[in-house]
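Let's start with one chain on its own, the form predicted alone, as C-alpha cells.
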Amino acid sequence: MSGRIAHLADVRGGYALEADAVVVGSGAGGAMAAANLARAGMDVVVVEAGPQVRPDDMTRDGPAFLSKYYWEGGLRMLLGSGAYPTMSGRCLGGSTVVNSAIFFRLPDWVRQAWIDEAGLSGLAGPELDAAYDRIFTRLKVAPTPMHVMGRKNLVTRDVLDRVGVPNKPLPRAVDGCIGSGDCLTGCRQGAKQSVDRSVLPEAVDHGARVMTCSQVERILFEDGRAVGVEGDVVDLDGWQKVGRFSVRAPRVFLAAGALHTPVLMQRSGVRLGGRVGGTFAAHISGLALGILPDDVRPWEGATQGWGGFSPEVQGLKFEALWGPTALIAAEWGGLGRDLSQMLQDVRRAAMVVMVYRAKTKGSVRATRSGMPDARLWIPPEEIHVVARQVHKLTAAFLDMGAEYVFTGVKGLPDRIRTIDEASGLLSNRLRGRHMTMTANHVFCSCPMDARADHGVVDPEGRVHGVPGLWISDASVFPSPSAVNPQATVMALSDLISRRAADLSLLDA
C-alpha cells in the first residue's frame, strides 16, 4: 500500500478521514512516529500546519523565507526576563528543514539526571542507544568534512583554541554537503537529511497519508479517551482559513513541538493541574562577532561546522554560526553611515555563539488566537555565566587582530575595540534584558515522569490519565538536553512509537 502527500490544492475546502493513528506534526518527532506506526501496518494520517518546501522555494532571501515557512514569520518571541526570538519551522519536516542538522546523543550526565529525577529507569538500558544507532545510520550523521568548512568555521577553531576550549568538527546529518551555508533557509542542494527527505518517505511508502496546510485546533474526546483531532485548512498566502478538517483515530500522537503541543492540550481541556505547559525551558545563548583584518566571507561554508564544549562550565557549548546576511544585519542594526559601514564590514565578519543549559523557569499558555504565549525567566547568575564567556570570546577576537567586536549586550559599545571596553561583561548588574540572544532549543513543557502527579506523560509517552493520547516531541524532556535536541527527540519518539506499535526496541 502506498500513501501520499496532500498539498493545499488537495485539501482546500476541508476533509474528514478515519485512520488507526493520527500524528500531529511532521518534524523530528512526528516523522519518526509516523514511520514506525505505518511500518507496523497501521493506517496513519499525518497532519502538518505548513506546506511542503520545494528546492525552488529555498531562497537565500532570509526575511521572505521566514515569513512563509517559520511560525509567526520568524518573529515569535519568548518574553519574561527579556524578549528572545525563538524560531521554528512551519513546513513539512518542521524545524529539521531549517536547522543546521547538528546531531548529538544525550550526554551521560543528563541521561542520568533524567533517570534519577524523573524515574526513567528504562533509559539506563540499551534501548535508547539502539535508537540513536538506527537514527544516526539512517540520517548519515558524520563529522563535518574539512573541505566544506569555509574560513568562518576555521576562525571559530582559532578563537576556541585561544579560549582554551577543546574543539572539533561538529557531527551533522548531511549527505554530500557542499558548504553553501543556507541551512536556515532549507538546503537547495538536497544534502541535509531533514525528515521530509529521510524519514517521511518511508512512512508514505508504507501507506501514510500526509495532509499539509492543516492546522489542528483541538483534540477530540469520547468518554475521556482521545479519538481524533480537528482544525482548519490554512492557505499561507494571506493566512486564510479555507476549510475545516477532522481525522478520527483511536491513537493520537502529538508532535507539534514544545510550544504548540501544550497549547493544543490546554485548548482541548487537558491541563493536569497546571502541569501542561507549566515547566517550559530553553537553552540560553550569547555571541561575539569579530571583524577581522582580512576577508572571511562568512556566507561560505557549512553553517555550523565547528564547535566544542566548555571544560569549565557544564552544559555550555560553543559553535560557529552564520545565517542569511539580511537577518544578521538586522540584529546588528545601524542606519545611514553606520549601516553603510556595517555592510562593508560583513565580508570580514566571523561569529562564535554559545548555547547554555541554564537553570531557567518558564511556562506556555494558549492565547485566544490559539497561538502560544511562552515566558522564560533567567536568573541573573546564569546571565553572568554567559556574559563571562562572551568576554573571553571578545578577548580572543581582539587578540587575533579583530578591528572590533560586536556582542549585542546593551550598555556596551556596539564596536568594542579594546578589552577595557568589554569590562561591562563582568558586571554583576547584567540581567536578561541586557542580552541579545535567541532561544531556539525549547523543551520540557509536557515532561516525562514515572510519577503521575509530577509529569504529563509516562515513560512510554502516554499522557497520564488520558487513554489514546501520546506525546513524541521535545516537550517530553524532563529537563534541558545540554546539546542540540533533534537526535534525542527522534530517539525518544522512536522508542515511544515502537512500543505503541509493538515493534522491537533493539532491532534495526
Ligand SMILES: Cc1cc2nc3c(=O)[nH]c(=O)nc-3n(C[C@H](O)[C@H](O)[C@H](O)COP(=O)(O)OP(=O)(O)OC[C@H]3O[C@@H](n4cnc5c(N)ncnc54)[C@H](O)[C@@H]3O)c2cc1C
Contents of the next structure:
Amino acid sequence: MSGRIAHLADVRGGYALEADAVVVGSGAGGAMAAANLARAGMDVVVVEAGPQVRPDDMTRDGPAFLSKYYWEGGLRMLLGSGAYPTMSGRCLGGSTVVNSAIFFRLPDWVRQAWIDEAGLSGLAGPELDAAYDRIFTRLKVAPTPMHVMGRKNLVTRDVLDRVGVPNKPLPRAVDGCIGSGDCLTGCRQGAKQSVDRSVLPEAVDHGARVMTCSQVERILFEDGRAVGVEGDVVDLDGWQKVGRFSVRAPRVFLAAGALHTPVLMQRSGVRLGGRVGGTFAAHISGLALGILPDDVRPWEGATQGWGGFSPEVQGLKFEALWGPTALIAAEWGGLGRDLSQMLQDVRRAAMVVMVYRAKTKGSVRATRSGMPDARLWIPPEEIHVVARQVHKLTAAFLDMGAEYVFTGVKGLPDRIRTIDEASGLLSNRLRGRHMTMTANHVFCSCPMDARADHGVVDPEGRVHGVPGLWISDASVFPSPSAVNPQATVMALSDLISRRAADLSLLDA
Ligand SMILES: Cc1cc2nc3c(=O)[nH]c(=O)nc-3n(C[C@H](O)[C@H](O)[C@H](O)COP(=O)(O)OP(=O)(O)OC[C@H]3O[C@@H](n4cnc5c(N)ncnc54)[C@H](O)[C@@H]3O)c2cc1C
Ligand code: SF4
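Please could you give me the other form, the form predicted in complex with the named molecule, since above is the form predicted alone?
Starting with the chain above, the whole complex follows.
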C-alpha cells in the first residue's frame, strides 16, 4: 500500500482518521518513528502543523521565509537570564529543513553520563552505534568538501588555528551541496538530506499518510490510556484555523520538538508532578564577527563547513556560520548611518560562533494560546566561560588584520579595534543579559530516565505511567548532547520506534 502527503487543499474541511499509530510532528524524531512503524506494517498517520516547503517556496529573503516556515515567524525568544532567539522549523521535515545539516555522534563522555545519571544501560551496547551507522549511511554524512568551502569557512580555520583549537571540515548530511550558503532558508538545490527528503518518503512508500497543516491541540485518553490526538487544520502561515481533525490510534508518538511536546502534554493534563517541561535545556552560544581587510563574500560557501572542539573547555565547539544578511543585520543592530556602514562592510565579514553545553536551568510552560513559554537561566560563571572564548576569537581576528570585531556583548564597543577594547569580555560582572546568543539546540524537556519517579519517559520512550504514549524527539535527552543534536535525536527515535514495532535494533 502506498501512502500520501495531504496538503491544505486536501485537509481544509477537517478530517477524522483511524490508524495503528499516530505520529505528531514530522521533524528529525517524527520522521524516523513514522518510517519504522510503517515499515513494520502498521497503518501510520503523521500530523504536522506546517506545510510542505517546495524548492520554489525557498527564498534568500530571510524574514519572508522565516515568517512562513519557522515557528512564531522566527521571532521566538527564550527568556530568563536574558532574551535569546530560539528558532525551529514549522514545516514538513521540521527543523531539519532549515538547519545546517551538521552531523555528530554523541561524545562518549556524554553517553556515559546518560548511562550513569539516568540509568540508560541500554545505551552501552552496540544498538546505539548501529542506529548511528544506519542514519549516517542513509543521509550520506561526509566531511564538507573543500570545493564548497568559500572563504568564510577558511577564515574560521585560520581563526581557530590562531586560538589553538584543532579544526577540520564539519561532517554534514548533504548530497551534491554547491555551497550556496542558504541552509537556514531551506535548500533549493535539494542537496540537504532533511528528513522530508530522506526519511519521510520511505514512510510514505510503506503506506503512511502524512497530514500537513494539522496542528495538534491535545492528546485523547480513554481509561487513562492515550488513544489519539485532535487539533486544528491551520492555513499555510499557521494563523487561521480552517477546520478540525482527529486521529484515533492505540499508539501515540509525540515528536513535536522540545518546546511543543511538553506543551501538548501539559494541555492534555499530563504533568507528572511538574516534571513535564520542568527540566528544559539548551546549548548556549557566543560569536565574534570580524571585518577583514579584503573581500570574504560570506554568503558564498557551505553555510557551516568548518569547526573544531575546544581542547580547553569540555563541551564547547566552534563553527563557521553565515545566514541571510537581513538576519545578521538584525543581530548586529544599528540604524541609519550605522546600518549603512554595516551593509558596506558585510562583504568583508566572517563569523565564528560557538555552542557550549553549559549547566543551565530551564522550563517550558504552555501559554493560554497553546504556545510554549520557555525560560533559560544561565549561571554567571558559564557566561564567563563563553565570554573568555569570545575574547580569544576577537584577538585572533585582530591578529589577522581585521579592521574591527563585533561580539554583540552589551557594554563593549560595537566595533572593537584593539584588544584593549575587548577587556570587558574578561570581566566577572558579565551576566546573561549582556550576551547576544541564539539557542537553536533545545532539548531535555521530557527526559528519559529508567526510574519511574524521575524523568518523563522510560528507556523505551514510553511516558511513565501513561500507556499508549511515547515521545521520540529532542525532548527525551537526559542532558545536553554537547554536539549538534540531530543525529542523536534520530538515533534515539530509531531505537524507540524499532522497539515499539518489534524491529531488530541491529539490522539495517
Ligand atoms: C537554524 C537551525 C540550525 C540548526 N543546525 C543544526 C545542525 O547543523 N545540526 C544538528 O544536529 N542540529 C541542528 N539544529 C537542531 C536540529 O535541527 C534539532 O535538534 C532537531 O531537528 C530536533 O528534532 P525534533 O524532532 O525534536 O524537532 P523538529 O525537527 O523541530 O520537529 C518538530 C516538528 O513538530 C511540528 N510540530 C510542533 N508542534 C506541533 C503540533 N502541535 N502539531 C503538529 N506538529 C507540530 C513542527 O512543526 C516540526 O515539524 C538546528 C536547528 C535550527 C533551528
Ligand atoms: S549550502 Fe546551499 S546547497 Fe549546500 S546544503 Fe546548504 S542550502 Fe543546500
